[in-house]
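Only one chain is given next, in structure tokens, and it is the form predicted in complex with the DNA.
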Amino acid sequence: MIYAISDLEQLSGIRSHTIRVWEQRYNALCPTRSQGNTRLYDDKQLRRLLNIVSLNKSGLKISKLCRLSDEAIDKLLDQQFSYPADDEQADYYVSQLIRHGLAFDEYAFNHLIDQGIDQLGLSDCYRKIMYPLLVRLGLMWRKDDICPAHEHFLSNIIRQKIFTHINNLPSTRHSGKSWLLFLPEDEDHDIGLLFASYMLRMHHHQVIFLGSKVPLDSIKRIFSTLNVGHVLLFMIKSRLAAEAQKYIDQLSEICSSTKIHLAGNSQVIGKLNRIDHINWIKTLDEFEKIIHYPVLHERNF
């Protein structure tokens, strides 16, 4: 794949004038050149500079880590994610469904995966095994340790395991107000959304699941004929702080009358004006929380 300037902008959420200053003073990216010298990058840089931003948001500075190698990098990756193992149990199961995933070992994964869930039940076994394994997933991405394809097919396995435990609930019926879930048109990862679906629908809420990509405009299309009572959206995406304010505010005004829930990206979201109004989940145990008393939640008008 190859990128364009305003592409890294986009995907990196800094701007273009300053990745050219960062070249030009540190060499921090050294893209390849069009026949007339436009700035062409490929997907080896665009990772680098992802870890670029990600480091210096927790403190480094620009200065230092622009002039480190990739290897430097990958190290400081390294000491960033390499928390004490507080769950060893868990630790293992990630370990080992990561090793089975990357020979794309489908029967060895499901089977452990399936024995995870049989122990923790779904719930905890998400929270404790399968998002800090997708988290490690996009760490090695980062780190160019596994491709895309390797992401694809395990998170394919774990959107099979949600989707099955959401079927096999009991479909009820209801009268009250409903939970509207979607992402962003540039966001891609459902699998979040899609268990904050299965908690919804595990305490008895009705929930509309949109998934991924769903456009603005449709949104607001439907929110004139649907009775919504919230809203939940995620931002994991990192962009330009004036993008996502655009975003939001157009957002609010669609849903001016229901409760937003937004989750994701805290560098993004933190960054945000005016979302007094906006419910910024910054946990999930503060998710749970809302789910059971929701009422404590509702706005007051």
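Next up, the form predicted on its own in place of the form predicted in complex with the DNA?
A single chain, with no partners or molecules, comes next.
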């Protein structure tokens, strides 16, 4: 593929101005030029930039990195991944995972994400690596910097990892009130919901996981037969305020005796009215506090 410098900015997280400085000062990249003198980059140049960014964030000087050959950079990458991941190295992981994802390199992507999980555990790996990766993918998706195939490829591997860890949790029978997890009928991005299911199960909560695209009629039927204590849903898609409000009002009527927890698109949720009865979860830390101390938080709502 051929990329403009604006594409490299989105894929690497480095501003176009900085990329140009690196080129002029350190010969970091060697773009070709269009007839209109626009910089053009190929896959090899993109991979080199992502590698340089990764190593720079791990503490190595940009002036040194830009002078290295691609082979020398690859050796440094192998050395860096032998150390436990910290916050700086998390950015490093994200850049490399994007690189493997764009190449549809399932083996390399799996190996690297498994290494992150082994070093951090699934919870911290999701917080420090998977979630930032998904955010970056979302930005790239909205700017058409990746095709649907890339997004599906990366998302499905992450989904598989979370499913595997859910299946590995010990199975127990619960007698208390359960958590009902689902996405609205027009939503299908369920990775955040899957991770919430894992966290709840890990802390010994009973979970009824319905997944994506669930009609409100199905929620109504569940409430007529089961003892549900909490409802958790994500609203991620951009939508009209009136449409979102209508949905929340209908859901609130169905779940009138249950605590509703809502997460997702802050631009949508922030425009909702009459939601004092709903717990808007804005961060993972807030969610973890709720599942650790549910009774305390119910009193505060």
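Note that the structure is predicted; figures quoted are calculated from it, not measured. Only the largest set of C-alpha atoms that superpose within 1.5 Å between the two forms is called the rigid core. Positions refer to the first chain, counted from 1.
In a rigid-core overlay of the protein, Asp249 has its C-alpha displaced by under 2 Å between the two forms.
Lys44 shows a C-alpha shift of 2 Å or greater between the two forms [criterion: core-superposed Cα displacement of 2 Å]. A displacement of 2 angstroms or greater separates the C-alpha positions of Ala28 between the two forms, with the rigid core held in common.
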